[in-house]
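Single chain ahead, by itself, as structure tokens, in the form predicted alone.
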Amino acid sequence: MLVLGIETTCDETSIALVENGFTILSHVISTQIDLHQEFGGVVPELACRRHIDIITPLIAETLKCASVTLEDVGLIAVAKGPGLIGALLIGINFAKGLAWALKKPLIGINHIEAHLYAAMMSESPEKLKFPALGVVLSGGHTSLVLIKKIGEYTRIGETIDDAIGEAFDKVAKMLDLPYPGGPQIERLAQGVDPHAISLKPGKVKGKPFDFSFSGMKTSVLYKLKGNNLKRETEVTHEEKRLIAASFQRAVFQDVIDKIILAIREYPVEAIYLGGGVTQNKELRTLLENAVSLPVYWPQANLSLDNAAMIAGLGYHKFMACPEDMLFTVEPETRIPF
């Protein structure tokens, strides 16, 4: 089965045909870092106005690179959330109307569910393992799940304010770095101790696979601006390293502590990471010293939000459960997982 999927559950607009839930035979995603790294962060507005210009465009390309017709595909998946209201309507909206226009059926898709499944498209059906253990560290989510099975998951740890990425872009604007702020940090703190400077990730009471991040951020601020927030002396190149590589290491340490708990705890085989931050050289190098269990990364161009992953997962879903979503599926900016 040829599966179109349609994400645009933020400010990418991606566009995928994938075979049978693994094999891609074309991918485009239209990034709109140009247009918000201005701003220190997405503006919901402007993320519309680009999904609605290019969204269109995106199609007829990933239609000419995989060489096959709209009359070719079997099912369409779409984005439905978590993500940006104005974003997901786009996405639905257009979605429900090729496929209601093809007469295809329509499924929509979970894109944090969807990330997890990312890190499982590069290897092949028979190589993967389970129960494993999903991680999710992306800019919008980050969580701990169960996995029995493709869809089939128990969540076990969650944030409690910001999400990693997140957390990484509030403290890449603090050191005056552009966005997006993950991969401006991992680049400054190269060749810098990480142990320099004592910043602790917050502890959540009777959750131990629950993040907090928000208190780190506040104790950069305070290493940058002073106890008073009146610091006398401007902060040096050296000090904004020494703060960048302390920070990234304390809060991949949180969470590969967090991993290790997990896999001693849960009989698990296999670990699977989804989203933008699993990017991180210094994260994949830590997490893969501290645990002997096999851990699957997404590829980089399945690492942020993309079609692909929605396109693969949303095979998996209809073959589990034959429903045309064409008169059900609706935006939901949040999605318990």
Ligand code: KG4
Contents of the next structure:
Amino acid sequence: MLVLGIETTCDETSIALVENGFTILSHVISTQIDLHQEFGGVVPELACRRHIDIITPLIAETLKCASVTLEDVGLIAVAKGPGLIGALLIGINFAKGLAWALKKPLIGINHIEAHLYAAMMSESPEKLKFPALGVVLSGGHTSLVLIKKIGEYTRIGETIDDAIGEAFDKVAKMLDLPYPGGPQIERLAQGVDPHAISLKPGKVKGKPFDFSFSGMKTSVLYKLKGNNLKRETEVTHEEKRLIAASFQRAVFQDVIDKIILAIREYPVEAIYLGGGVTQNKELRTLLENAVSLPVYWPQANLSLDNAAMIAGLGYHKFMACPEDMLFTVEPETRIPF
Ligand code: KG4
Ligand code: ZN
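Now show me the form predicted together with the ligand; what you just gave was the form predicted alone.
Below, the chain from earlier opens the complete complex, with every other chain and molecule after it.
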């Protein structure tokens, strides 16, 4: 079955054609970083306008790349949330119009769940291992889930304040680095002692798998501005590098400690990771060295927001429950996962 995937939850417009959940025939991602960079973060109204402008040409380009027509599509899968309400409405209404006109079924997909599925797409289906631990590390979410099989999850931990990517973006802003901050911090931290500055992630009482990053963000602010926020000397580039490296290491050590705790407590056979922060090479190296279980990462073009993961997961969800959501799918800005 050929699935057309549509992703417009935030600041990427992406369209993909995926066969039977795994084979990507074509995939385009149009990122809006250029549009939002001068504001230091995503401006929802601008994001929406760009989605509207390019969604139709992107569909045409995706079909052309795969040498197929809309008639060949068997299912349309659209990201239904979480995300920006306006941006979600554009993707969903576009998908509804298309499904209605083509008389094809439509399915709404949870974007966070799709981030985890992205790590499974690179593997041949028979090799996927369950039960597994799922780790979502994105700009909007940080969670640990037990995966019984695709579609069956139990959340064991989440962030109680900032998401991990959000913490990277906010700390980067304090260091005068452009948006998005994660890759900038990774670059600045390269080759620097990550233990130079002591930064401690928060602990959540009675919830060993929950995360808290906002305290660390405040600690970085004090390092930069002084304890009374009246530091008189300029922070040097070298000091910024030490802060970036120490922050990155402290955050990743916290994630890895919780992963180790989880795999000791729960009988899992693999770890699947998803979300933009999994692009970070330092994280990949640290985790691979810390655990002996197989670790699955999304391929480079599947870690940030993308439509291939939406189409891929859409296939499995539809096969398990072939419900046409044409009249029921609605944007859900916050979906528990
Ligand atoms: O998954 P994603 O595209 O967004 C959400 O669905 O929320 O992830 C975007 C996040 C941003 O916060 C960005 O700073 C972070 O992923 N990110 C990184 C890296 N590349 C992207 N964080 C750390 N290191 C990176 N190399
Ligand atoms: Zn995302």
